Amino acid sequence: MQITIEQTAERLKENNDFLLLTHMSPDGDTLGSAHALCRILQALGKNARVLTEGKIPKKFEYLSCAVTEQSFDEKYIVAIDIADEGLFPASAAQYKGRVDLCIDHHISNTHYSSEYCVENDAAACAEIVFKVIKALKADIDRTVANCLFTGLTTDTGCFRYSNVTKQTMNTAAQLIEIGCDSYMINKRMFEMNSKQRVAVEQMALESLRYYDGDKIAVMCVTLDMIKKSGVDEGELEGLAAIPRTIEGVAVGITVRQKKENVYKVSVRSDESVCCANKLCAIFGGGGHAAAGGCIFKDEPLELVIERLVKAAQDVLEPQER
């Protein structure tokens, strides 16, 4: 069942015990949004701990820094930013069928909690936390702040995408005026890049191919590139939007090899086109308008790049009409 800003907050006061889920190949948004909140909860005198894929990726690591460990037995499950239970990482495939409260900003959000508080037309989940926060009356401080503004300039790559409104610019206003290190983390998020990081985007960008008229752009980074070059897992997150930025590109395709034959795709649509949901849905996936996601099984590369650029053909198709 849906439930309003307000009723999400008075669950957060009557329960205990939570615990914080995020989405696998953890990014800005999911890991920034769960550690405000969970910092919210704790300063609040309730048990609370964030559960993620593994450790945190090195440029992330601030954020944990918000909580305490705790160590309890959960009872209050809350997905932060998970669009759908197919997007949880291994450590949290157990409760599945048993989340209890789903904070999410996706439109292809497939309701699978109890109760969902679900705002579409949010830039980031970071936006709906930050008022729940507001609901709650808790005091926002400058690490809690923090946390909401990596979800904020994350998921709009520094402000920059479609999907800003005058909320989000109110949003971050707000964070700044508490004192969050807004120059740190955008430094962080998108101005430093490792060696290896560089590395392994080269021959990301030596992979690029394109279709339909230079129309569809499809990058791939392997398990070897991710060895040959040693990057860190945490610092692929990024990648995803570069097809999308090549002039003349109306959607770009990046594939990400996790294990053999198991391969996670990004889509970035442009906003004329607006149709990586549509595309991602296709293979079970989701997203937004210009932004989605998808998981392809027991499929040989080559096979997957097929398979996506006929859907990204199709899908182009009637709106060029």
Contents of the next structure:
There are 2 protein chains.
Amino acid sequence: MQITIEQTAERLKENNDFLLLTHMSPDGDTLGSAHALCRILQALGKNARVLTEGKIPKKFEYLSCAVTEQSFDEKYIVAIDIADEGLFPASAAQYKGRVDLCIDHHISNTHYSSEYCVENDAAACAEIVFKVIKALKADIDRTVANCLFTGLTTDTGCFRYSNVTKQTMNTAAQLIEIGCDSYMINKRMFEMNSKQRVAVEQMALESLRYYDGDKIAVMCVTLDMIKKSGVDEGELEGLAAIPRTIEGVAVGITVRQKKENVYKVSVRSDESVCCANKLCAIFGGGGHAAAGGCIFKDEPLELVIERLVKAAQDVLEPQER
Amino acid sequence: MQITIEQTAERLKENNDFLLLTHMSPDGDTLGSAHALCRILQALGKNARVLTEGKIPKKFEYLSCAVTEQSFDEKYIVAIDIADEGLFPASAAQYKGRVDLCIDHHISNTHYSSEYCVENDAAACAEIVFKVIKALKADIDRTVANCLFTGLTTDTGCFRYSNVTKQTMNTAAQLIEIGCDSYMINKRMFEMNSKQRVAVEQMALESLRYYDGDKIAVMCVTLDMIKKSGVDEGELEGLAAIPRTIEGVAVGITVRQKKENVYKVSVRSDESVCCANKLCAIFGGGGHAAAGGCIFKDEPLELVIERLVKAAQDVLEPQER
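Given the form predicted on its own above, what does the protein look like in the form predicted together with another copy of the chain?
First the chain shown before, then all remaining chains and molecules of the complex.
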């Protein structure tokens, strides 16, 4: 059942021993939002911890300092920024069907939890968590502000995507007023790249292929590239945005190899088409109009690309008639 | 004399036949702020026009649609975002010593005008113009909002620089609420790369070489790469920044071939070394601590790189003892 911000705050006040789940291939929003909420809950005297997919990626390591490690038997399970149980990391498999509360901003949220606070108009889950924390009347310190700002800026490509609203900017303004280090965070998120990340980007760019008069671009990130470059899995975030930033490209597709014949696909679409979720739904995935994802199993790369391009052409075509 | 936002609004109400000056090599802030104010003045029934250095750059062409061309004898001269008369474009030379009002945010403003409204804490001049327009109680439509947003986002590197404050974000929030097309503007300003630009970047990245435990990185852009990618010379700007953004790199060097055996070298150095100008001076070039340049003639690429790396090592070494 959908509940309000105030009801969400009530649930957090009433309960204890919180386990905060983050999604697989964690990004700045799931991690930033979960760590912000965890710190607030701990400050309110509650037991709380964040469950991540393995070790937190190096880029986001500073977030982990926001919380204190606590050991306890979890009693109340909260999913943060997770649209569907299919996006749970392996470490959270046991919590499927057991989530008490979900805080999320994805339009594709499948309402798998007992209660949920889903606001589709939020550019980042961090915007919703910010409102929940306000409703809790808890003190937002610089550390919490840094966590939330990380979510805001990463899910909006540094306030660049079309999902940015007045609320996004107002939230950022308040976090900056509190003293969050927006400059350091943006530099870390968007400017600094490891030698390995640069190497894998070069290889991925080399794989770029264009279709339909350059309206569709496909980029690949293979296990071989990952191995050759020595890049950390966590550093691959952001690569998926590249194809769509090329002039004239309406649908940008990034195919990332997870295992032999297993591919995680990210689709980004232009405001002129807005079809990322539609396209991904064809292959059992989801997302929102501008960005979506799906997974291919047991198919070779060339076939995956062929099917995606065909589907993208089909989605693009009717709009041109 | 420094005057307040309210006094600035008063001057605009009292006067007519406005000429709004923008600075040489115009950027989004001088152009956006001037066009916003010009549209407002025209809407208030005044005569107003913007004076630019030649034709408005293509990237900013949409700003010119904000105003109506008007022909009149200018009576009140306003300089927008111009710190000093030395930054007047040639087209504005005749107005030196004759500026009635300057609206600016540069700490280096030399107070050359009769009256000035200079606020150093504003990240962009557009923040100040926004306040002036509010004080005028004029209606801010989408077009004005687009002009002001252009100023805001370009002068902050898309809200990324350390100059961003709560006021910057709040102004952006209000402009988004009015309906400015922040997505289109940011995309136009920061995201769009041509297919050719992406191709040449891939080739340049492939050429990256590291020295001295990765503290020095050298990237090449050859005539061959330019030809193969089909990139326009004007699109190569920005490439030179890449090597220095790699983690651990203190000196980033980009060698761009101009002709057979003629190389234009760009050096960027980290805040920990600050030696770009020192390094370039060795080869007859110059610049400032963070960024410098020099030219090599009649030497093959490999020798150019060898000499640059040797010099960079010499510049780095004493700092490590």
